[in-house]
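To begin, one chain is listed below as structure tokens, in the form predicted alone.
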Amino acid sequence: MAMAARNVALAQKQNLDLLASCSGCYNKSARALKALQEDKEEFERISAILSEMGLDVSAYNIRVRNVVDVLANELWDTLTSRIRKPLKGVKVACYYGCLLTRPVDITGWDSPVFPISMDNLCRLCGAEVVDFRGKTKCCGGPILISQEEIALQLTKQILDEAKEKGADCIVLACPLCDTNLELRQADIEKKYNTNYNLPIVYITEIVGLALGLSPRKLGMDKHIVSTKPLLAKIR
């Protein structure tokens, strides 16, 4: 916990808010922030911790943000007026993972539930968004390691129901989440004996595809699941 407040600390001493790129990340982070809002105890067991680092907790109050609620709740009107080339034609599943909006009491910038946020973002940039019911659910992420088996079905779950939609993608933000969903799928396809290529991208590069920007510019050809059958569906 103390790891975490160390950055909102730093961040407060510039009076900015936090912004993480990551779901796990920008969770512990959330909870640093409201245990030193809201727990004096915790408070003072992290400002302990801190004091060691040469730092001490500001009095500016900033909040933790991750990207998704920053592009769909702060740039929502610019992205609005500087769309250059709609997704049109494109079927994506958009996955929020268990921690990018849960809990509520923690994060409380979409439904914990049912987020739509994402949603909202890739309608704007002309995509199709599919019905996908698992959008919240964990992608065993924190546990492949020590339950690697367990793991591997739930990603597989994932999978399975985004490619039964007829989803030409999946789209996140969380590079954990991907690390499960890209770079385990040939692992799943293995053990499954069954096929997915399915491309798994970031929501900064479905908004960047929109804005007009080139795959290559946005890191596309990086992907270890070829993202080029989805970039052969843009025109």
Given for the second form:
Amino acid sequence: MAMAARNVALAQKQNLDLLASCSGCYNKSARALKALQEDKEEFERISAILSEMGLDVSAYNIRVRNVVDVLANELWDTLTSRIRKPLKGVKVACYYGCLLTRPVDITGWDSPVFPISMDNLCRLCGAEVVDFRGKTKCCGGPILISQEEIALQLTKQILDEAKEKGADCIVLACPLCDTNLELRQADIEKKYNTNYNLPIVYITEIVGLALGLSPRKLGMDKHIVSTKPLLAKIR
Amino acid sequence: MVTTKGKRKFVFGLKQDRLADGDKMNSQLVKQVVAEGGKGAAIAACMQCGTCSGGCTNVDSMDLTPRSLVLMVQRGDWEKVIKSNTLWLCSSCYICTTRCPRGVRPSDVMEAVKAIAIRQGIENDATRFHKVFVEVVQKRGILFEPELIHKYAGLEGVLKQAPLGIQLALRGKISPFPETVKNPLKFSQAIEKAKSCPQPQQPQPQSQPDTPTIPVVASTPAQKNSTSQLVSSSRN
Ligand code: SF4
Ligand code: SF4
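I've shown you the form predicted alone. Could you give me the structure of the form predicted in complex with the partner chain?
Starting with the chain above, the whole complex follows.
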């Protein structure tokens, strides 16, 4: 908890909200902030460790946020007026995973059961969103190393459903989910003798494409699973 | 509860392994779990409905479902808890906590029990990975992936992951050189100190869950505590 609290304290020192691009970091930081704000005992315990590191903060009033939350709840209007290249004909499956929306007393900005903010963002970008039941299923990230087989099985279920629904890509907002879905895709293909070739893209990449940024600038060429089929559909 | 010829039968066809029986509660383990980070968990409020198990991502592979785990914690049956593979299969997806109608927060219970088990010195692949992870982070204040893999899986592991690592490095996704936070020494010293903070006492491995005498009295403060937590967390 102290490690997560350190980042929160660093942000508080500058009086800025903390924006996390990873669901896990977001969740842990939000949890740490909640403890620092609401639990006196924890506050004292953590503060002692933080001042050991040379960080003294007496009160916390910042917020911990994540990319989807900010895009959907702060920048919606800005985005609406700036969409240059609607992604017509592109089918996307939005994958939220676990830590973005659960547990609800820590996150609390979208439904933990059926979140829709990312779906709405993709629709705003002009893409067609498939009805994806696996959107809040677990990809097994935390047990990837120690229980590889089970984690790969979980990831496979998500890939299977997205493929079955005819999605051109999975959109997500967490690098660890991406590790499982993208970097392990080849392993899963080999193990279960299937073929996905399913591009996995971060939400900002989809938004960036709709804003008319060049794919190169967005780093679309840096994916392990090629995004070319997806880009071909957009042009 | 009906007793016939010494053999126990339960009303509504309830199996014994589902019976949240106040007489059998043993508050000691509950207290430890609360002290270890299960503060928000209203353990005593669990009504054994099994909603948590029903939604659990990995329940198929677990030998003790999340519901039974909460029951075993209520009963103080540390032996069963520590022997099960449940702790190491839980992928912290928080489905159980989101769905539990009683504010029990099974995932928090799980994390707390894990922490107690690690303090007791239990070792397996999962704990080894977490330990190595913390060591690597503690050293620089930030993660350096190749070192993590090397420490966890040895040279063999590095070689196995090398093709992927090279692909990632070529695309500029990971750096082959480690980074550090601004003052790594201060950071690691503080973490070291935090680790050696006084910790809640260890559970007794030979706990006796089936002694229905004193615990009822002993558990009153814990139950009171949990009831208030139930009220506070009932909005979930
Ligand atoms: S969902 Fe909650 S009340 Fe029901 S068995 Fe699980 S922990 Fe107990
Ligand atoms: S957090 Fe763990 S116990 Fe709870 S539903 Fe997820 S995998 Fe199961």
